[in-house]
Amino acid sequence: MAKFHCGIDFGTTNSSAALSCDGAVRVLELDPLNDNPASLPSLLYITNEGEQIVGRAAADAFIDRNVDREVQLKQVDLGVAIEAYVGGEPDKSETYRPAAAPTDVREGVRARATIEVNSPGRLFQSLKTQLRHTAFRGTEVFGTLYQIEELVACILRRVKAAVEEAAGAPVERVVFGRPVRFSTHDAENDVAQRRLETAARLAGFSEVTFFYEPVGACVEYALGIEQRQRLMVVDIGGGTCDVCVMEFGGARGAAARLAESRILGISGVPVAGDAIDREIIKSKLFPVFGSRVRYGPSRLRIPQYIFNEILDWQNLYKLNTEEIVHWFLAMEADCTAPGSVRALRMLIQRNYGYPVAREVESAKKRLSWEDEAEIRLHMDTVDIQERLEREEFTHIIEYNLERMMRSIEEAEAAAQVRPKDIDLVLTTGGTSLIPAIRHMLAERFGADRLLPRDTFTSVATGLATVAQYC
């Protein structure tokens, strides 16, 4: 029986998998509902009945069941009394007797929480980014506690099922990709990898090996040629920008070329597509929802925390309380832009956060082949039609571009090479298609040395090859 070797690229936004056997590598179809079936959106939707829906179907289920519905919240008693000691000021009157009047008084406060009582389900996205946050151990979903590893495992089980169906046999050994840096803090890097390994084992893989994602993309290209080359990979996906510099000798055959290869330098920064989407929302949509509005006699601004929740759209429903809604209604009666406040209120009440996030991402993608794109959303009183030009977009993400460039320079310094020493720059990951990023790379290395690889599957292909030969 043929022996298959598996490589999995679990991504912040999309995941992919490939199988290698006897030197041939095949990318697997993971999601027939997705525009690109070889790419599985890293989304998980858990219904209030416990059903777990993964991929494009998860997004469709969330939109169908959550958007444009009335949210009902209530306060519940958690059954916990929180004790506190309050230091009292001594009585200074003539009748004051210290022995009879203690200065420390014990008080008890009942712990309460606001919950949504009619939610049909919860959608989780960007779980890979959450792996590094030590404070996020898990969350309760309709009475069931899920650790972060269990949530990730729900997605990986879908991938494993597709792998084993394609192989026609159980597959327990896998090479997983990982970013160069999950985080800028070493401790968080260790936690993230450990959690991802636990998730893989929960999904059914018994032997898990990790390999840097940009190195996997480099292997995917280099094993198909036979000349000596010094290569750089710039891998920019949804959560991280990863860079590696590798050197391959002139040996023939995959095993020999891998044996002669050397990793000269690596670098990475947790800035990529998700961060860029947030910058677009801040710049183009915050004003639509009232960030410049002044209200009341004192002409106050709407608090910033309200807009921070728009960026974290999964928790937007927490603002849909009777108190906040009435506050918005009063604000509409005395403010500089009632329409913007009304749009903000309906965004919260009708749970439009996810459609807004998807439309922003879509406009960003269109700018890869168009000079301008419109962010359009027409739902109830939320009426968005904002034009975004490439030049303005480049200005919006300028800080993100600077951080990416510093990561490239760091990889060059580690490899002790200069831009002219690089034969080819391989690009992969959806965010690498942004024209401003391609222009930045072309200015540094020359457009003739840029070689795009498959946006979503080049890493998985390289990882499957590594699984066979390493």
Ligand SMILES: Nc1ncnc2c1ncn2[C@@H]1O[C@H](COP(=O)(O)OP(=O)(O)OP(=O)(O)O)[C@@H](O)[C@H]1O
Contents of the next structure:
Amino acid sequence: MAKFHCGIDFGTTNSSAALSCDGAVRVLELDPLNDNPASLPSLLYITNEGEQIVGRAAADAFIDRNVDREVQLKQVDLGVAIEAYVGGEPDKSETYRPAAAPTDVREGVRARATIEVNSPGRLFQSLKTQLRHTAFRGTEVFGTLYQIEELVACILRRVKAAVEEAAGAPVERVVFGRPVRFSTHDAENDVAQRRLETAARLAGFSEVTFFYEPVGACVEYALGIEQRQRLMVVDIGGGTCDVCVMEFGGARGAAARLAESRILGISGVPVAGDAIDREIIKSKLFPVFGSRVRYGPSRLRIPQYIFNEILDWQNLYKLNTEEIVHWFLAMEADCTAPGSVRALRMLIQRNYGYPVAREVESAKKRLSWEDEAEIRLHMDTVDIQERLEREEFTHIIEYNLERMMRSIEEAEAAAQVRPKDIDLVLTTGGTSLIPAIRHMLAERFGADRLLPRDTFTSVATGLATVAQYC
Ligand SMILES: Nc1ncnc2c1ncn2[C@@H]1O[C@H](COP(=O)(O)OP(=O)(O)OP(=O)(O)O)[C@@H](O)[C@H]1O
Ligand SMILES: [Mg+2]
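What would the structure be for the form predicted together with the named molecule, rather than the form predicted on its own?
Following is the full complex, with the preceding chain placed first.
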């Protein structure tokens, strides 16, 4: 019976998988509903009845059921008492020692939480980014505690089912990709990989090996070329920008080429498509939602934390409390731009955070092919029509581009090479399509040395290839 080897690229935005057998590699169809069926959007929607919906259907279910719905919150007693300090005047004496036990009176208070009472379901996006957050262990979804590993496993189970259907047999061994750095902190990196491994085991894989994602993309190209080459890969996706420099000898045959390949240097930063979307929202949409508004007799500004929640639309509903809504209504009666405050209120009350984020992402993608794009959304009193020109976009994301460039320099330094020593720069990942990024790479390496590989599947193909030999 044919022996299949499996590679899985669990991405921040999209996941893909490939199978190799006797030297031939095949990318699998994971989501027939997606524009690109080889790419499964890494989205999970859990309904209030516990049904788990994955991929494009998850986004559709959320838009269909959650958007345009009046959110109702209620305070619940968690049934536990926590200690509270009834603070007196701060101790300003010279004998004050911060480590000493506080002398304030301690009291017990009942712990309470704000929950949504009528939610039909919850959507999870960019779960890979959450893997590194040690403080985020999991979340309660309609009374069931889902640990982060379990949430990721829900997506991986779907991938495993597609892999086994294509192989026609159970597949338990897998090579997974991982970014060079999930996080800039080493401890968070280790936690993230351990969690991803646990998620893979929960999904039913018993033997999990990890390879750096850009190394996967490099192998995908290099094993088919019988030539001595020094290659760089720049893989910029939704969550991370990953770079590697590898050297391949002139051996013939995939196994021999892989055996004599060397990783000369790697680097990575957690800056990619999601961070770029946030920059667009900050610069183009914060003003639409009142960041410049002054309200009340003292002409105050709307506090920054409200806008930070817009960047994290999954938690936006938490602002939908009676207290905050009344505050917005009062603000609308006495402020410099009532329309903007009303738009902000409707964004929160009608749950428009996700459609806004999707429209921003879609405009960003259009800008890769067009000189200008319009961010357009007309829902209720949320009326957005903002033109974004490519030049302005490049300016908005300048700092992100700098961080990516520093990562490239870091990989070169680790490999002890200069740009002229690199034969080819392979590019992959959705964000590598941005013209400003292509321009930045062309300036450093020359346009003739840039070689785009398949944007969404080159990593998985390389991982499945590697899986044959490990
Ligand atoms: N044409 C395009 N122009 C600009 N950005 C794009 C384009 N197409 C996709 N993207 C962006 O690319 C990102 C998704 O790319 P990709 O699928 O390679 O990421 P990923 O593999 O899921 O993430 P990561 O590797 O960081 O975990 C998203 O941020 C998306 O908005
Ligand atoms: Mg990727």
